[in-house]
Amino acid sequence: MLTARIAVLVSGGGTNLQALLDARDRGELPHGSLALVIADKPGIRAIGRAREGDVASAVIPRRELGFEEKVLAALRNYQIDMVVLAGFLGILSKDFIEAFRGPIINIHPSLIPSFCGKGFYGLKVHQAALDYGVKVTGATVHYVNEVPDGGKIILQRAVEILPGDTAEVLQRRVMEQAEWKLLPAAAEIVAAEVVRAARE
């Protein structure tokens, strides 16, 4: 194996995912080939960043019955190795973590164990930090199990919640200082341990 096939799962923008297509072609991804984008809603710009970065994507919508058996036929058929929920909205379930066997990796919007777990995602975990008064906030690259945001923590990132701060603000400094920095470095950390596991 010489590279790790990665596959993106989006549910929106896909802000994450074109992070991802600029480490590739930055060369910053060295031990994994984005190979696969799967978008849970039809007509996201997700999938036109997919297009863009000539990424292989397939729309499965996740209210459609199976949902998680569709994934994980895509997932084999492009003989996928390492699954990165990027911007992904859906928990995903222990009989499709336990089935797929790869790592699958997260990022989330907070320092964790800080504002996360059922019910925080999007502009809710930067409200909840705000509201609770933190003055230092984040994200946080973890490895994903049956427990929301529950996972051995890969890589995590401070950022600074300044005066006025409005939960839109945070999010887009949360973006532009954590999360688009430590998304590629942490895949890039999973794929080389797949290619390694895959040598020994």
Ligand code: GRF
Second form
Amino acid sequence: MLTARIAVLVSGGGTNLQALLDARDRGELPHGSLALVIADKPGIRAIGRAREGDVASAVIPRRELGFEEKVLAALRNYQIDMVVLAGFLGILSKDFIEAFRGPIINIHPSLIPSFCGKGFYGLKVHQAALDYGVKVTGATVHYVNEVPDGGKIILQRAVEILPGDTAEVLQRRVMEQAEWKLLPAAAEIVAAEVVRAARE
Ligand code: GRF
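Can you give me the structure for the form predicted together with the named molecule, which would complement the form predicted alone we have just seen?
Following is the full complex, with the preceding chain placed first.
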């Protein structure tokens, strides 16, 4: 195996997917190949980013029956070795994680264990940090297990909260200074591990 085949699961704007595509194009993802993007709803910007980045994409509506089975079938069809959750809003079941067996990683927009777990996603995470009054937040990439935001931490990066920050302003800063740097770096770390394990 020369590279680990990566599937990216998305639910929204796809800016984290874009960070992966840009890192690939800069040669910063040598051990991974972005093979498939799975959107859990139609009409999201992330699908357009996949097409512009020449990556195959599929829409598998999360609300439909058999969502996880359909995703697993797509991962098998595309011979995927690892999964990256990039702004994906679903919670994958223990059965799914065990059935896929390869590594699954996720980007969360806070310094886990703060402001994470059930109900903490998108702007809610940043509003909670502002409401608490913390002076530093950031982003975390972690392995996915059956506990929401519960798996082993891979990378973190801190981001300063400034006076007058709104949740929207803070979200943007965390994306620019942390998420979009960490996710490609973590994907390369895990992809290299997958390739190394395949050679043993
Ligand atoms: C953002 O809130 C981001 O912080 C989190 O998921 C949301 C959308 O990300 N990781 P994306 O633009 O769809 O990648």
